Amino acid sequence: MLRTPMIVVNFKAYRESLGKKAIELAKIAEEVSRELNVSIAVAPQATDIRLVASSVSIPVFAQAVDSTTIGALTGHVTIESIKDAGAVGTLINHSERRVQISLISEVVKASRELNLTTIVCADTPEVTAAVAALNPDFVAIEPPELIGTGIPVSKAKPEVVTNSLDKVKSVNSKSKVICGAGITTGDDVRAALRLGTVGVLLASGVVKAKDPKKVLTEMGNALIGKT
């Protein structure tokens, strides 16, 4: 079950999170989740979803889906296929995997029908408002210029986060807001929560860390208000 506040770790296509390493990283996240009683979800590559989901009990997300239907399609990742593999939801419209607003709408609707959770990414406050109107479970504000930089949006551009929160609330009070881009420390997470978000979406700050458990523990403590 995905609870808030939460940490979502996007494994991306990094070598450090491929195959067996994806399982190892997911188990670290699961261990921290249990030790601190905090909500941590992971998003491995599509080929690793079933491996990861069968190895841990924490929520597993797809990084993206290509199609909402099954049938005569080649090379597509469908919503039905990620659910069958054990995913509880999907990221949509990440800055590295942009899709048209029409597909976002279709995926959000189809995911809801299959009881899957949707996290729709947006690069500006204006886009957060547009995607919030589609009624996703979560909207993730991520300025692309800060992704992978180690410069946290929660500190470097807090106004982007607060403006997004205001715009989403004005359009859809049910969609919750998380933020990402440059999140690498517990203090970054703490800053995000102070701004009013319900969590963070991050990748390299954990996946490429020398000690992922140490980083996740620090972030987990931030979620529950510990130093």
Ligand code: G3P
Contents of the next structure:
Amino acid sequence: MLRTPMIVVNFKAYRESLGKKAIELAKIAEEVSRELNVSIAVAPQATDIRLVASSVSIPVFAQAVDSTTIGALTGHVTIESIKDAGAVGTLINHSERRVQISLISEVVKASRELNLTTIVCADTPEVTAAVAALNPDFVAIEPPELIGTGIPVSKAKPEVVTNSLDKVKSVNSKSKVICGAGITTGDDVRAALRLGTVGVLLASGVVKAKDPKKVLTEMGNALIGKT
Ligand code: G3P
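Just the form predicted alone so far, so send over the form predicted together with this ligand.
Time for the whole complex; same chain goes first.
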């Protein structure tokens, strides 16, 4: 299980986080994690999971899983293949990769059997409640309209985060809540923790930063309460 509080960096399909650049970015995250002793995980594209997982010691996540079975499946990312590639978990149902609740349920169940950590994404407090019932390790509340805007959910829509926390707690107190969308500074991370989450899920604020190490260090310091 991922140590909390935590920062999860979603590499998405940005040019800045593809192939060799995925390794460079993951190594920066590993450096900051080691220097500050903070929990940072990365989620590279499926084709880079093995490359990244063999290059760093921090947790590596898949961005999505298509199937919990193996066999005659063309073009699917299977849960067994991400495990074999070195992933320790997977995001599921990101707003840029929505899946049916039946698949979310299957992936959460199969992940438990394979000792993989699950971070199920949700776009509203109501959806956080629905997916919390499936018993994932983490639920990530991310209002899609804030994604990539630099307008942090933790400041712009704190009520979405606190409502999600309340709903998840009432449905399944074992699932922990992180938040994402527009998180770009240490202060945004501090705000997320103050609201009661155990961390953040982010992408462009680090992946597209001029100095990703500077941004991640600022966020890491926020995670450990340093200004
Ligand atoms: O998975 C996190 C992502 O959707 C948030 O995007 O660029 O606003 O940090 P961004």
